[in-house]
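What follows is a single chain, given as structure tokens, in the form predicted alone.
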Amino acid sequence: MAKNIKKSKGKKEERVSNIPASNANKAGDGVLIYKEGMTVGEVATGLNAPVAKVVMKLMGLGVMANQNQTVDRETIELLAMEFGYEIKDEVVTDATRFDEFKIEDDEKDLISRPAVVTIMGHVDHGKTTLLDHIRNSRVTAGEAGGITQHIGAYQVEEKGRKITFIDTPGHAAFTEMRARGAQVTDIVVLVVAADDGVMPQTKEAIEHARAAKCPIIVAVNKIDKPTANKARVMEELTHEGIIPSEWGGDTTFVEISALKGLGVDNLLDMINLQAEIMDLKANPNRLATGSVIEAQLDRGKGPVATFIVQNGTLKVGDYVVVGDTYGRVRSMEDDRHVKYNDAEPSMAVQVTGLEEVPFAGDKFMALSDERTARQIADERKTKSKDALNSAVQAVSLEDLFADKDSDKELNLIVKGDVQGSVEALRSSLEQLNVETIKLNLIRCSVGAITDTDVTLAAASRAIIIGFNVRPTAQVRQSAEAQGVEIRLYNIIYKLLEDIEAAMNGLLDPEYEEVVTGQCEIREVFKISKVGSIAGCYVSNGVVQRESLCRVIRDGIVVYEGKLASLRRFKDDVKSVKEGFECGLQIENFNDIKEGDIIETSIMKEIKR
């Protein structure tokens, strides 16, 4: 482990030495040292005295609790008061745990610094709509062109001051990802249909903006509609907690049609003006610390994650731990793809350098040299691997309830094509929840499924979850000789169908696809008014012209559709065995590129 690492307070570095928690928080006379999180028993240990006392007094108080449960910081104060301890917070110096830093800046050091704001609100309720007007219409001056990627946030300019939006997905099925948005910012549009009301995401966003303490600003959209009624939309948020300020709460209400872009300059007034009561402050001048709000495996790339800079300057060469990872800062681009060779506080940029994709949500800190950042990250790692370990034989959905009797776990590896979906994925599995059957995720990532995997879900009797990735004819035949069980999805409601029918003993499919062949793509070519022509070479099972297909980039799926001509030489023809050439061409889709896999299958009906 590093035996040192730097922390930045104002301009001056202070070396904080990687003493244990246990060492440098050890408790005086009367102390007690508080950490996120405590049970009762460590309570009665930090007060020196007997579990059994400790709940008495908890009883007095009107808490029922074991020595096993948590209780809260308010609660753990009035216990200290009546047995005369004080208590004192605990300070974090183990480096691996550099998430839980908090570092406390020189009121002299600090600039004032742009709002991040996210928009939340219930499926079509405006939200992408209203994201669109700002994010076209009032771009940073001195960059031009439109918006040519998304990363999953920008920056925008409104009257010389600057603003960091956080765009996040509004389905249902992505909460994990909304709440992820409101962790990290500092201001919650909520946008509300004026003809629809209250709806059921509304309340969950702002319950994320809530647990986030972030102050409301209620957006109430589609104003200009016939049907439209704010009298009901204030009424019904008025039940929820949320008082416009006109009717004597602290809310501000704003009317708006996201469509026309009718009242949008009015919001962001009142966005700054909120900044501005908030006093919104970061110290530039020193390393930088944050958070990430996407991560992908990019083909060309590699890692890609979208940070934003929460305090201190990232630059260009800094080194960074972030999560499990680590990495140097190759380079760093908004939105438009303008780099930069440094981001300063609210700015959002997608980084490149990173040794593996980090996940979403994961804090990172910038550090002065490599070994050290190696060294954590590698710690950090080590403590995650220890719910890894099991063992036994594989085991599919099928014969997982063989055994009626007796108890069941399954055990699941998701693999997905990005970061967000990901986290929803598994935000949404730890939802479900049927009687005597335990669910446990083993692994949750990014990227293509790979020997990896199947090696772990053959050992932990697991199944492989695959969303929107496909495994490659070598990995798929080793699951087959393993027992692996493979599963590949590009929905994620009928993924989760599947999922519980299975966990309630129910699944039961009417058709399964069945897999037929693959061929790489060794030439492209291109014919005027017929389109792209794909040169292959068939290097697994047999390519059929009535068969689905599934383009694959990297093992992530691009495309999805059917073989418009199967052709060897001039000839059409029905069927391509493996290795021979053929030519073919895909239904509405000729982004095709040399090296691209086409995985060809057939819907296989199933005897019930």
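In this text, the rigid core denotes the largest set of C-alpha atoms whose superposition between the two forms falls within 1.5 Å. The structure displayed is predicted, hence computed values, not measured ones. Positions refer to the first chain, counted from 1. Compared with the form predicted in complex with guanosine-5'-diphosphate (GDP):
- The two forms, fitted on the rigid core, differ between these two forms by less than 2 Å at the CA of G126.
- The Cα position of D335 differs by less than 2 Å between these two forms after fitting on the rigid core.
- In this overlay on the rigid core, D72 has a C-alpha that sits 2 Å or more away from its partner position between these two forms.
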The other form holds:
Amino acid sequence: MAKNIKKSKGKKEERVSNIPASNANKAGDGVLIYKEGMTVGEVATGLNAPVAKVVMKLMGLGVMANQNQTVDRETIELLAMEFGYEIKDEVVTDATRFDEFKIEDDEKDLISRPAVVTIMGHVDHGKTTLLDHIRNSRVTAGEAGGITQHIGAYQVEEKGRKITFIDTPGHAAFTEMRARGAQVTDIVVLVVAADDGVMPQTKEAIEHARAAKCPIIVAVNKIDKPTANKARVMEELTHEGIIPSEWGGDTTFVEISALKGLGVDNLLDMINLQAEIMDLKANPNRLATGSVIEAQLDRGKGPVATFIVQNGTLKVGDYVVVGDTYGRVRSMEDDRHVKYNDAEPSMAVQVTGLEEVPFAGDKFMALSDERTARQIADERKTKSKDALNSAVQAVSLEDLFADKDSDKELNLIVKGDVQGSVEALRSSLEQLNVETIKLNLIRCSVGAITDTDVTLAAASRAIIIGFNVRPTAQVRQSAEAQGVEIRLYNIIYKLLEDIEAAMNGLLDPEYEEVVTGQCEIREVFKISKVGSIAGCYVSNGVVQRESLCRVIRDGIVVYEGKLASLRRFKDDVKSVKEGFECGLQIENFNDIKEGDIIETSIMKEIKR
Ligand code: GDP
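Having looked at the form predicted alone, could you now put up the form predicted in complex with guanosine-5'-diphosphate (GDP)?
Now the complete complex, all chains and molecules, led by this one.
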């Protein structure tokens, strides 16, 4: 394979580093660097103005704040305007937060890069057939078609333009990567079988694509089948808000048969057209950054990961930090075992030379020296360990009930047996609306409850909900060890009821006073050491032992307090009804008189 190695041009290192200069936040003339949680004092310093003047201006804007108080961004923007300043966001310069770096290239350094495409759609609608057909019928020019390996992505060339397809099956992978901050897809191809129409996973795919703000191209597949009905697919997708361009909307529909290869050229043309509209660009002359699509431990090669280069050029010999680990790129090859020395933007390559196996969705960044790479990885590892340790606190629905001061968020991981029930749960849970509590569905997917779920739950203080699925004994143990609660259900409404109750419990309870009854004092018995006992007649409602009470004399409330005792004859009782007599005492109050009215009430929690 050595002759296949693509030689780098032997230029001397010209690639720019991705770590922003430490002076990136130096404010120039008339520029205020905005950081979250800025105090008035800090804003004043940034604006080069006396605090008093800033406080005055704030008053003018109707905001009363002293120099140690924080102000929101909008207010700071107004202030900056008043002082003739422009505001700029703080640039993250801390290399241990490299995954938050925002890289901005000069327009002149940018060149077009291939589109990165993910194929999504309902099961059996033909995603795999389409991916295989595209791969097998188009080989990047000049390369022999070797035996392919599964590396999670491949690149093809169509009419001189390259396209990268991500081959990770399933929407869960797509969402999970996004959840981890790795937005790698530019365009989503939504495969819909013309003989089946819009199905639950079709809708799910649309949601995911929308959430990722990816344009969708619809591939109406299986058009070779006699039962194919393109019009029906178009019609059904309209209900999902996807309007075909031929009906005046903005979504391209292409008819294909992935099995027979019909219309696939046209689909690729449409992808290229969309890519052109999107004007996708990158700067090949910087050290690479990108994301991990897949990773595993290979018995022969050690940790291997498929990287998608999103900006810059990755070279063999580069040092990289990736997730919480690091390494030096030893080799790079594509899905056909073609080896590369350089991987340019939008290329997907399997990389060897890492110290440990990273996770799908981890970001990577190339660096010019090993020491920095190792340092960053070490620091990140320590940070994640700390975060995990502090997150391992017992979480259970009851805890949340009790913990009124918790941060008003309920994190859930939902696992269900079939797509249908998971979808139903997702939408029902999303509709649960309890004022100030935020319900976060961290993961909502089909499948058994696994160790990964437990780890994620521990890290995010989430509760795991299993619907018609059960954890293995080993997973159960690990959940116990990490203090993660797993709740199992087989009835949707029961599950919803419990969650809603927990959410209600999370709210600070609100009470209102409810008057329960009234009684008249007919006689007062003064007993030494015990105090005054009122002999009463309950004139309406019911008098309860655990009551608040008001003593009313001639229409005026003379005392408010609590009952100390309630008796009928010699017995302590819980309540006495209208029309009966009783004896009672009032806590810390003996100055009762015949003819006084005692009104009793209880504090009742209001259901929201
Ligand atoms: P996936 O679950 O979306 O990946 O679907 P597959 O690619 O596995 O396809 C499911 C079934 O549909 C397979 O039996 C395919 O052979 C068949 N299939 C896929 N595309 C076409 C097509 O264009 N025409 C016909 N007739 N069958 C197709």
